[in-house]
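What follows is a single chain, given as structure tokens, in the form predicted on its own.
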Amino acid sequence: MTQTVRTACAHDCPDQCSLLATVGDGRLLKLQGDPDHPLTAGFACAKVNREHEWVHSPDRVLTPLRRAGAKGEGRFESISWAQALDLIVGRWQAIISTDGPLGILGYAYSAHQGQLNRGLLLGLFHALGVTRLWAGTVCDSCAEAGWDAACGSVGGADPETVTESDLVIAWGADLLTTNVHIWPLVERARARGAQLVVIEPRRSRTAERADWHLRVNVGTDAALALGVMHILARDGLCNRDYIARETIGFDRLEREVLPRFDPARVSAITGVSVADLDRLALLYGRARTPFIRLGEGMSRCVNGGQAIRAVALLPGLTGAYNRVGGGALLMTATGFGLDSSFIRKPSGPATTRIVNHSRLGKALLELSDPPIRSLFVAANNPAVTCPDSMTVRRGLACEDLFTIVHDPFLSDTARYADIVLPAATYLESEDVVRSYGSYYLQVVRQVVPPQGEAWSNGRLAQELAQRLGLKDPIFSMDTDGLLRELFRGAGSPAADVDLKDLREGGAIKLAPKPGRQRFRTPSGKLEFYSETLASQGLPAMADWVADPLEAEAGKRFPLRLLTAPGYFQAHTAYAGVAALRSREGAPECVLHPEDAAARGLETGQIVELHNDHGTVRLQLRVSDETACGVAFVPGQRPAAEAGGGTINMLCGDRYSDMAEGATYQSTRLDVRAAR
């Protein structure tokens, strides 16, 4: 006997699909996209299609584990939940009595997007007053800051309106890999005559299918956007009425910045020819409803915030933000009006010591007064994902650091833990998710019982809170009670959600009214000039400047690193599915034929990527998919699959120009045959 259960995907993905799960005898048999969902449209991505293998993987951690070998060795013995909780609570109480709560560092991040399962752990850390992690710096803090500088903290265009677009630009966004459910809508727009332009440094799956792929040098997107603005202003293609009515500061940008971004200079910076620059500006300026889908990856470099900011300003020159099918989209998350503070901040100090995720390793090794004596990790794998991950591993290897990892699998980070706790997947617990690439909200229903002795993040947070004597109501509420509190303080449009409809139905759409982009800047307008940034000592107007440190490093290490999600192995959350690992193939580095020939290298060789941070061994693939001077490494893979290394071992911990983001794409390196 089988049954079908409607639920939603809680992986870190902008689509946040509505799913139909087929279940029989307590096992997940298959997952498919919900045909009644307008965006999911009846299909799931290539990764989630294999989710039954993920849930029932023989590699799952099924019981609590206690370290029985050296840190990093991955040797453990099974213990009971009672023993594990006693060890954790006893150690934490001892740390708090001697060093105070700042001796503990806790975080739950993006591998589980559930508002409750993520929020309850954050609420536990907030109530305890421990050191907190600024987790978004490895992913989206810089991108959000760039967008906010132009538009304010507000969601972008509804992706479903792309069917009304006459020009679609995927700028730094490989839609088929990271946002696949927008693709059928783009194809509908193309069937009506729209062109698809892809702007990114490599020939991605999306670029291969585009009407035009414009290859831009890594880290120069801001210069390209400013060059387009220069031509739009020069050739009379700006909507001056819209600029006067809905924006501020363009007169200063046009007078003080744009003259420096003439086509010849922009071509020299970006690698885009003057002819192609003119062509792009003409296409954009003449389009009535151009839609730009921005990718976050372009923000992960020294000029990252300015890149997002400059591209987000482009629709303001032509008035596209005021037309259905036009505008730009980075993320939608801030457009829902949800207020999770009751769950994430139930009590505890308003401020405390903050550790930047990008410098986790240094914090573990160097913080004092007090030092970090215990680390709790859930829904993340910092031994792989963090820049300067070799330093992270040195920190994790400290014998006096008591580390707890809550994970469905024995991840690279879990191998350094003192206690590993079996985590339930999103398919084994209840929650609610909101997309960050569309405007849908949906309840996540439990599809199968937790495997083995796995607990959800939420259950673990509540059990620890009660053992530690916390009395906040959230630590004894059931799912319904937590949902009521999540929506009690919500603003529009989430304030209008009927919880009964949410509980009993499918996805609920909470999109802004189409046709006019709202701005939540201090001026209430699109800001070409930002007083807020000026007051912070940052450039008040969008700009691009060469990075002297990177130029200096380039003298010794002539290749620039480019990373992007792999199609079947976007990150290590999918490493538990053998079929997906097999389809992705061996961890690889892609070099242009000219770069490979200059080093005497051929496809299939094991090569060493190296710089002052270390050396990583990968399999080489030679292809003009990537540009000369670029080493492209797709996906995040466990270190064991790549000879004990991970590409982020070569990335430094420099900050981006805004919001202290990671700068993976500003890494310089070289490649040689493996020794």
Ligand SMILES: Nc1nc2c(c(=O)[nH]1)N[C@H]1C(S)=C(S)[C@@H](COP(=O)(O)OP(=O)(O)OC[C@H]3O[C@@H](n4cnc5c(=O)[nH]c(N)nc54)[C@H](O)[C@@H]3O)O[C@H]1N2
The other form holds:
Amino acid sequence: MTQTVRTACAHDCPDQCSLLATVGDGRLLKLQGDPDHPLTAGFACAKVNREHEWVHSPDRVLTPLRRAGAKGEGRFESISWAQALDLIVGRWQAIISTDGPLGILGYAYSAHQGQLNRGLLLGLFHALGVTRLWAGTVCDSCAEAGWDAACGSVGGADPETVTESDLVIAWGADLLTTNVHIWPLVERARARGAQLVVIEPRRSRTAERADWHLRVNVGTDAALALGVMHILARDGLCNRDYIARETIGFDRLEREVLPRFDPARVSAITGVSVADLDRLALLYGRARTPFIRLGEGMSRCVNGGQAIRAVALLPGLTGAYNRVGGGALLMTATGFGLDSSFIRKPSGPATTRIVNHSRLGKALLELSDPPIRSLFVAANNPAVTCPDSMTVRRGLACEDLFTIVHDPFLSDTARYADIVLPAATYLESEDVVRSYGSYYLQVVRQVVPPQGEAWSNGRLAQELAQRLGLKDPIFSMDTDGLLRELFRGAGSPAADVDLKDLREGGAIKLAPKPGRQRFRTPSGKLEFYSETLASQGLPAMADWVADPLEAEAGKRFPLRLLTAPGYFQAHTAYAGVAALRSREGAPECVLHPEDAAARGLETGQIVELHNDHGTVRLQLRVSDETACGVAFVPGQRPAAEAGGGTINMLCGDRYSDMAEGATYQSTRLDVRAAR
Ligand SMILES: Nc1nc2c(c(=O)[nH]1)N[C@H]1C(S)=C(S)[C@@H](COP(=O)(O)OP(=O)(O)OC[C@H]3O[C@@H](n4cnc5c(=O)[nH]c(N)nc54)[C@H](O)[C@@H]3O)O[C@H]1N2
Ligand SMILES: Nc1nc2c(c(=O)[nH]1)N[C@H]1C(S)=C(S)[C@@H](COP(=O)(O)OP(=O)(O)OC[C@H]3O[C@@H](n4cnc5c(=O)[nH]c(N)nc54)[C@H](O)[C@@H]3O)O[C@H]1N2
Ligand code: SF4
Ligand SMILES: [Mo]
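Having seen the form predicted on its own, please provide the structure of the form predicted together with the named molecule.
And the full complex, kicking off with our chain again.
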């Protein structure tokens, strides 16, 4: 007997698909996209098509484990949940009584689950008052700050309106890889005459299928956007009426910044020819409903915040923000009006010590008063995904750090743990997800029972909280109670959601009215000039300045690193699925033919990428899909797969210009044949 259950995908992905799961004998047999969901449109991505192999992978951790070898070695013995929880609670109580709760670091950020499972762990950390993470600096904190500087904390254009667009720009976004469900809609717009322009340093899957791939130098998008603005202003293509009504500060930008971004200088910075720059500006200026899909990749470098900010300002010049099919979309998450503080902040001190992902290793090794004595990681793999991951591993290897990792798999990070706890995936628990790339909200239904003795993050948080004597009601609530808490502080439009509908039905759409982008800046307008940023000592206006440190490092390390998500991978989460591993192929580095020839290197050869941080071995592929001077490394792969290293071992711990984001893309390195 098989049965079909409607659920939602909880991977860290902007699409947040609605899924139909076929189940038989307690096993997931098949997952397919829900045909009734307008964006999912009946198909899942290449990764989730293999979800049955992920859930039932032979590599799943099925019981709690205690370390039986050296840290990092990966030797463990099975113990019971009761033993594991006793060990954790005993250790934490001892730390709290001698050093206070700051001696514990709670590390849980986003990743592969919904609002309840994620929120309850954060609630546990908050109630205990432990040291916490500035969540998101590896991912979107900088991109979000760049967007907020221009538009305020507000969702962008509804992706479904892209069908009305006459010019689609994927600006640093490989749609087919990270946002595949917008693709059929883009194709519909193209069938009606729209052009697709991809602005990318490499020829991505999406760039290959575009009408025009505009190659831009890594880290120069702010200059490109300002160059387009220069031409729009010069050629009389601005909508002065919109600028006067809905924006502030354009006059100052036009006077003080744009003159410096003349086509010749912009061309020298960005690598885009003056003719192509003119063509882009004219295409944009003459389009009625240009739709810009911004990706986060370009924000992950030292001047990344300014890049996102400058691109987000562009639709303000022509008034495209006020036309259905026009505007810009980075994220939608803040558009729902959800406020998870009743779950994430049930009690405990309002502020605490905060650690940045990029400096996790340093925090583990160097923080004092009190030092970090215990690290709790759930649903993340910082040994691979954090910048400066060599230092992270040195921190994780400390004998006196008591590390607990909750994960369905023995990740690279879990290999360093003292205690590994088996985690249930989203298919094994209940939750609610809100998309960050569309405007849908949906419940996640349990599809199969937890595998082995796995517990969901929510259950783990609740059981730990109870054993640690926390009395907050959220730690004994069922899903219905938690859902009510999640919506208790909700503003519009989430405040109007009927929880019964949400619980029993499919996805609910909460999109803003199309055709008028709202701004939640202090002025209520699109801000070309930001007093808020100025008061933080940041540039009041969008600008581009060269990074002096990088120019210096460039003299010794001629190549620049470019990284991006793998097509068949979700960072490291599918390392346990053999079929996806083999589809993705060996962990690789892609070099331009000229760079490869200059070093005498060939496709298939094992090479060493190296800089002052260390050396990483990868397989070389020679292709002009990457630019001269750029070493492209797709995906995040476990060290064992990649011949002993992972790419973030070469990345430094510098912060981006806004919100302390990671700066993978500002890494300099060189490549040589492996010795
Ligand atoms: N298959 C797959 N899908 C995923 C993920 C995954 O690992 N695998 N990860 C998910 C997660 S957590 C996130 S946050 C999203 C991220 O998805 P997006 O927001 O789309 O961001 P990225 O894919 O990181 O980067 C997008 C593109 O930016 C390009 N890029 C890098 N630097 C620059 C630059 O300086 N200028 C320009 N113009 N482009 C640049 C990269 O080549 C890349 O193709 O994807 C999600 N979806
Ligand atoms: N060089 C470079 N580095 C990057 C990026 C890049 O583009 N380039 N991208 C960055 C981005 S955007 C992000 S978001 C981060 C991602 O960084 P992480 O979130 O650290 O990476 P993941 O590989 O997604 O790790 C998720 C872990 O959660 C586990 N897991 C899955 N489901 C569950 C669950 O329900 N419960 C529990 N407890 N565990 C679960 C998986 O098995 C996996 O081990 O990486 C960042 N790192
Ligand atoms: S595209 Fe994203 S949301 Fe949809 S099934 Fe794949 S991972 Fe899940
Ligand atoms: Mo991310």
